[in-house]
Every structure is written in C-alpha cells, then in structure tokens.
Amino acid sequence: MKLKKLLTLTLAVLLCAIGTLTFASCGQKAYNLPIVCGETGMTEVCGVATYGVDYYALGVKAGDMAADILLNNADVSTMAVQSDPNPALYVNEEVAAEIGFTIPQSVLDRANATGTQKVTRETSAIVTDGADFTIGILQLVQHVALDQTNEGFQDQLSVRMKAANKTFRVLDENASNEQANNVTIATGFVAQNVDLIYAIATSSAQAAAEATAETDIPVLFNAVTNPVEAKLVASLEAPGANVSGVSDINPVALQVDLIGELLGKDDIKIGFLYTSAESNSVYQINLGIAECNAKGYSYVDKGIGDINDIQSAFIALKAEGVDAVYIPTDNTLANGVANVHSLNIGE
C-alpha cells in the first residue's frame, strides 16, 4: 500500500513537472505586436507595412556605377552617392493576419509596392578565366538585403559588360560578420589588385576603404546607412577620393508617420529595437527619436548586442507597454529576423 501511494505521489509530481514544461514550451507568450522595419525584405518575414527601399534595385544603381568605371573611366571620386529616391509603401497581410492585427484601408489603398524588377543577367559575361576585369566583393554577412545588393549589382554590371562585348571575374567573400574577415578579404583583393572592390555594409566598406588607402583601385560600397559618419566620403555630392557608392538610407520620418496610422490614433509608445553596436541603426534610431518628440509620441528605446538579446529585449519593450515595434535596417537583426517573427507570435 505504502509503494501504491508513493508510485501515485512520484506520477502526480511528474504530471506537474510535464504540465509546467508543456506550458513553457507550447506556451510561448505570444507579443502580437506590430512591426514596422526599415526595408522590405525584413518586413516579408516579420512586419506589417514600412516605406522601404529596395536593395536590388540599389544594387542594380551600384552595377551602373562600376560599368561607367571600368568601361568609361569615370572618377570614383567625383560619382555622388546614390540612393532610393521612391521608397514603395509595402503591406504584409499575411503577418498582419498571423498576429491579429487590422491594416486600415487607407494604407492598403495607397500600397503600390509591384514587387522588385529584375535585370536579366548575361551569364556570358560572369567567367573564370581571362576575363578583361576582375572585381572583389566583400559582403559583411548574409542577409536577404545585403544577398539582394550583391544579386543586383551582378546583374546589371553582366548587363553592361555584354553589351560593351567585356567579360568580368568575381571574387565573392562573405565576412560573416567579422571585422578580422573584413579586413583579411580587403586586403587579399588588394594584393590580387582587383580592378573595382564592391563592398556591402559599413564595416565592409570601412575595411576596403583603408586597404586601398595607398592604391588607385576604385571601392564602391553599398548597404551604407551615412557614409559621410562612417568617414567613407567627405560628401555625398563629391566623395573625393577612391571610394563611393549607394547608401541605403531609409525615410524613417515617412516609416513613423505610418505607425501613427497604423495604430489610428495620436496617443502611441513605439519601441524602438536595434543593435547597440551598429552605427548605421543608432543613427536611423535617433532619426526616429527626433520624429517621436516633434509628434508627440512616447517611445523607449532596447538595443541589443546579438540575436541571443531578442527576447529580453521584447519582455521590456511589452513590460513597457509599447503598441508597436520599429526596427531599422539593422545587420543583426535582419539575420535574425525570423527569430524576431517567430517570438512575437509566440512560436
């Protein structure tokens, strides 16, 4: 009788501790909160709407700059930097619906996002061997935007190369987020004395800036949220030296506006998630915090270290009682962004 009841006792402790384990796991509090990213392939994964530039096409805007180099002998250092002139208003019903949340009608009225047009590329003019130039780019990590620049920029420079009847060699590394990597592959290009060195993200950009320093090798950066900060250029209409290219500065003003809209109403907290480490997301945050104060909205700010801080990062901004979430293109929180959709609605 004693084992009887000891054997239901331990069953019954067990039942609990399975019970509170299911309810921890399969219960995942779920945040539903709405967001709204800094650019458009973050938000296909985990926001609602943004005003948000379009990484291939600013790619596509790197690849004519390269052409008129290398074919047309253009000063890199008189080429003002380009950027997205037309940010497209993007809606996401399908996140919208996955956390409960109604995208007014006047928003999705004024939605004219058609979706990217791609550049056919002339696969002939991409070889391995003899080719007439040969190009290094240096990609910070991957990430849909930065993968989208990259794509881009092949695409069109393959476009002008055929057309001038020349051929390209491309020297493709990724620095998987390390600055050590960064500077490693710059210099690697440097010492192959590649003829243009494309570089995707600030860091990228700023490692192939100073390795080129003493040399005459043209560097094009792309994905740069302030190039003039980050000391790439001296301005954005004469860079004036060997390095311009595209910056990726998004209407963050225009992205605050819509979350006042989205929510329809004028009393509203944003919470404001970057990584604290990245330059390029403190300056759109502060661009952010600057456009809150001039409406009127209350705001708190959480940045990150890495991925692994998302989710205290979103317990305080829900503790805090935030209606909405806004997040900048960010380079750490765009590679996990899934992770970010995946805990707001609670999986």
Partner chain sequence: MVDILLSGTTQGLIWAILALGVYVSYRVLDIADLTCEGCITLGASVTALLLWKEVNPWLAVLIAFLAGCIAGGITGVLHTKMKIPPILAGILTMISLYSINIHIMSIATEKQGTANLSLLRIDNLYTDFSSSKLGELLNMGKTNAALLIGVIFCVGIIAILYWFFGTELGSSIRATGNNEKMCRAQGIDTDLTKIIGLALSNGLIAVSGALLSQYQGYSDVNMGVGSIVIGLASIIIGEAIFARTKRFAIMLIGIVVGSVIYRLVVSLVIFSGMPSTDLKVMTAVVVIVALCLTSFASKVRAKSAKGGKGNV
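Right, the form predicted alone is done, so what does the form predicted together with its partner chain look like?
Chain alone follows, minus partners and molecules.
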C-alpha cells in the first residue's frame, strides 16, 4: 500500500514538473533564422526558399538515356550519371513573413514552382506484341516521387521511339516494398532477355546490377541518391560497367548559392543542421561545405543525434552568429520539420 502511494506521488510530481517545463518553454525567444532545406516538401513547412528536385524531370532524363542506348547504341559504361538538369526554384513567402524576412525581388522573379512541363506520351510507340525492344521496369514501392520517375521515363522514351519509328514493350513491375521481390523481378527480366532494365530506388538498382552481372543487359537506375557509395558505378563520370542512370541528389551547391543570394551578400555564416547518423545527410553536408569553401562563406557544422536535440542546436547556432540555416534532405529532420518551424518562430 505504502509503495503504491509513493509511486503515485512521484508520478504526480513528475507530471507537474513536465507541465511547468513545457509552459516555461513557451514564449521562448524566436530565432527567426531564414532556413533553406534540401527538399521542397520540407521547405513548405519551415523554409523560405529552395531549389527542388523534380522527379518527373529525372524520369525524362532517364528516358533520354535509354533511347540513346537502344536507338543509338550508346555505351553505358561511358554514360555519366545525370542529375536534375533544371531544378525548380521554390519560394515560401508565408514563412518569410512569419520570421520577418524579405525575399529579394530577383529571387521572387525567378520562382517557378509550377514544375517541369509534362511530355505527352506517344502511346502508339508502346505495344504488347511485335515490339522492337522490351524494357523491364523495376520499381521498389508505390510512392509519389518514384511513380513520377516511372511516368517521365515512359513518356520521354515513347516520344524518342516514335520519332525513330520504333516500338517498345514495357514490363512494369513493382516490388511492393518487399525487397525479396527485387531479386525475383530482376532475375525474371534477365531470364526473359529484356533489352534494358530501368530500376527505381537503390536496392532495386543493386538487385538489377547483380542479376545482370554476367550478361550485357544495360541497367539504368533512378532515384538513387549516392550511386558511387551503392557501388552501382565506379564514378559519376565513368560508370565502368553496364549500369548508369540518374541520381536524385538535391542540388546542394545551388541551394548554398541561393542562401548567399537571399542574404544579398558574400560575407555570411551558414549553419548546417543535420542528423549525423544518416549517411546521405553527411554526404550532402560535405557537398555544402565544399561549396562554402568555393564561395568563401563561413559555416558551422551542427550534427544532432535525434529530434530532441534541435532546441540546443538552434541555441548553439544562434550563439555562433549564423545568418541562415541549411537542412539537407534528412529523414529524421523531415519528420520533425514542424518542430523546427515552431522553434524558429519561438512558439
């Protein structure tokens, strides 16, 4: 009995303490730092502007590469890995107003958040019988971004095929988020001797690369952030085997330059906020740091352990006198963008 009472009392005290702390953290000072994120989705919640990767455009790029391989006999091993050729400039005036930041007119003028123009698919080029080429498409999971790369690919390829008076057949397969199916689909494609495999997402691309290792079937990947680390290619410029494709790495250099443009001066300090346990984030931050060095910007590297460290990270960044914050495409921070925003505007 006594123990139970003691426990209840302790629980009550704890709850009060938590309540007080929460209350105390309200009405915190606002940092009002302009934030540029690696990805449009995150910027919509907490950022002022960014260059966003358009997955449909990535798909179109891959379609072009496929057409070059199939129609013009281009050599895959020498085809450099592509990335988004024309990232869209996205501007968030709402958040800018909330933090009391004025976006320069030059930036506003260039903003084109409408995205790339869609390519009209030439359906007559896609047939089921008697096609000149068979393409196997392996997509890891149903997901908006990946679906767009698939759509863009088929649209562009059909246009190029139609122009060359050729037809192609598509085996469009989805692993439904079960990686076991990656291997089944990839080996099945090889067994059916397709002319090209288009693999969307890193694990699907790896399965396709392994399945085609002893063949000469070309593999084009898409939506792979770091193809070199995934060992899909020897280097971005010279893939070296039967695998190349399109990377969905966000244009970090452009985004860092954008920070400079937003602040309207070169003498700036950028705070890099990211989760140090995510290798893709580390990769992007390293690109960012390289660009800072090139442009002569100074920077502060603030890697956090988990979402609870954001508060102390902000305090530290402000103390170091950063003018703006860059957050890469980072899974943990993507899940916590709302927190980031609330902290920034001080509520």
